[in-house]
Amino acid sequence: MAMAAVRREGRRLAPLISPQSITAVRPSVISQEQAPLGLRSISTQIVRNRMKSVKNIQKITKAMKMVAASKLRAIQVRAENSRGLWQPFTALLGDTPSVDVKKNVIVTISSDKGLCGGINSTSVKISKALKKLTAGPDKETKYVVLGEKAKAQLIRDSKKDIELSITELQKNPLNYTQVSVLADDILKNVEYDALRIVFNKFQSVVSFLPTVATVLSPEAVEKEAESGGKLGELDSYEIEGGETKSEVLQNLGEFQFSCVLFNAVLENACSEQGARMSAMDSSSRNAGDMLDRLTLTYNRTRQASITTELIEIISGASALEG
């Protein structure tokens, strides 16, 4: 009460106080007041503002964290049950990474949307060294790109050993039919004696594993088991029936790349989406921290102000005294 009619007494001899008086004893102040109106509260509106635009940003980071959740928990089963399609694979023809061949088709799957940490990079950063790995005088190494991230980070400097490039693949919920057609699609457009497909195996909602998976040509097996290398355990067969045997390893080969080629969609489809969590959450996390801080300065700024002009009201009537 004391200070509220400190207050009324102070605006109701303000017309009588010349500004004279008052710059002798408080400058400072002075210069305050010949400022433009309002300059005053303009920095607690802009931590206002910017702490109204930090709180909707958190509230679209943990909405995010929450779909991503839901979508991991569907695709993740699939993604384990698919792992039985190739693995009986590589027991039969047995995975050879380092076969060494002169056409490469890598096969680079990443997401077609953003905010999912640096899966995407990693694959682009492995199919790049995969292509200086495989270059030579007499080879070639063509690039097959699943999802828009990739495509635009390799089109940059590699667009013209860009073969084929497909987006929007996990628009809709992906089976095995779907991925079969597209396999076949690109097996139809490019010429190969090796496919490797790189994308991100999934562990944990934390953790990715990037991985490999090499596809030979029928050609190319027949070639590594006249070598003698390492096959797996195709030459203990026997082939009944009118087909030859490039003709079983024809339709082998095609089986086992739309295998290979939906189990790592579904891999790296979980992948996306548990760095999307971990991304979402980490934003949350970030934009509470930046909140504390924001709420801390306008609180000092509010206290600041509020002390200024109480000095200015007493300052006031100690010259009227005066």
Contents of the next structure:
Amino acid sequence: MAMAAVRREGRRLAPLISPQSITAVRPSVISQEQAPLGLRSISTQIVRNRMKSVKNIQKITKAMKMVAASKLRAIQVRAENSRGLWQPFTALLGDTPSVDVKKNVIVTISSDKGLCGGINSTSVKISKALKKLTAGPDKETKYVVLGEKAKAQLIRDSKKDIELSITELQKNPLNYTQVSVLADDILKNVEYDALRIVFNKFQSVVSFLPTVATVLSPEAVEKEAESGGKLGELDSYEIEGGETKSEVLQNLGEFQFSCVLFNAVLENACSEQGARMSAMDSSSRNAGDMLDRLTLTYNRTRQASITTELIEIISGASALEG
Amino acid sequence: MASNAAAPFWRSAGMTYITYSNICANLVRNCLKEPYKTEALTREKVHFSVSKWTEGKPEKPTIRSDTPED
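For comparison with the form predicted on its own, would you give the structure of this protein in the form predicted in complex with the partner chain?
So here's everything in the complex, that chain up top.
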């Protein structure tokens, strides 16, 4: 009877080893279960070892959550401040995500490290959808990939469309100079009519919105200006710092790309830390649940073996007497 | 104030506006006094590794970095 209960317990443990928790310990408990009836059930040693490892994992994930929380606090302030960099550009040049151009370049921003939940997958999913959306006869779309995780996912089916891949971005704390050098590299190496930057915008600690920011090349801006709207009013401004309008547009376009990229990288870093916090939190909670179930199993096994021993002793003693 | 050249000197030298503004920013940062100067210069560190892809194959990555590799 105790055996049956323990076997049921073991089967219930299996769904707990879900992809959320990062336990890599094999379910040795369950394989031991298939012992024929009559033998002593699982040894308590195995359960105890498992409990120790699950407890360690719980401690580690809790520590990772704390680290992510502190990093988040530091970077959140900078991300919110950097939003002010591109807002004037949107006010001046408008945001045209639905622009129809020949050469699209999709800049996908992701993290280098893992264990951060699903944000990298959502970025890649949006990039792929955007590629399908902007595909068409004599239009081409290329990728520029920032971060290891998106690179690994995009390699699988879009190897031919990757132009540049950039890694090791977060070795030093993020700063504008680094991102602007990166933007400069991208501008020099890639021909584009429109750049679409895909990143996770940081709304709050638990919500990250995948967003696409569009930056047009100066020629595309000229074309859009003719169709009116915000860009058409550009002529009514008096602009210093350049002789011709196209020169001014070129400078503005480059600077806009750099600012938008900076904000996007910061927001993505924030989202990464937030997602890591919640992933580690759910992981430690799962580990705690697992620990509770293992404790129950352990006690049940222990009591069952004690009862069996007592029965043997008593029956042995009564056999001697009788 | 700017000369009436067809393009500013930095544009004809091959720099983009981004490079130009970065150099100007660097000049301004160098005008600070210690200890603010070292603080500001730590905000300028660059490090990343970029690799160009051709025909679905990455080439050897080039590391652009201020810090020397050890």
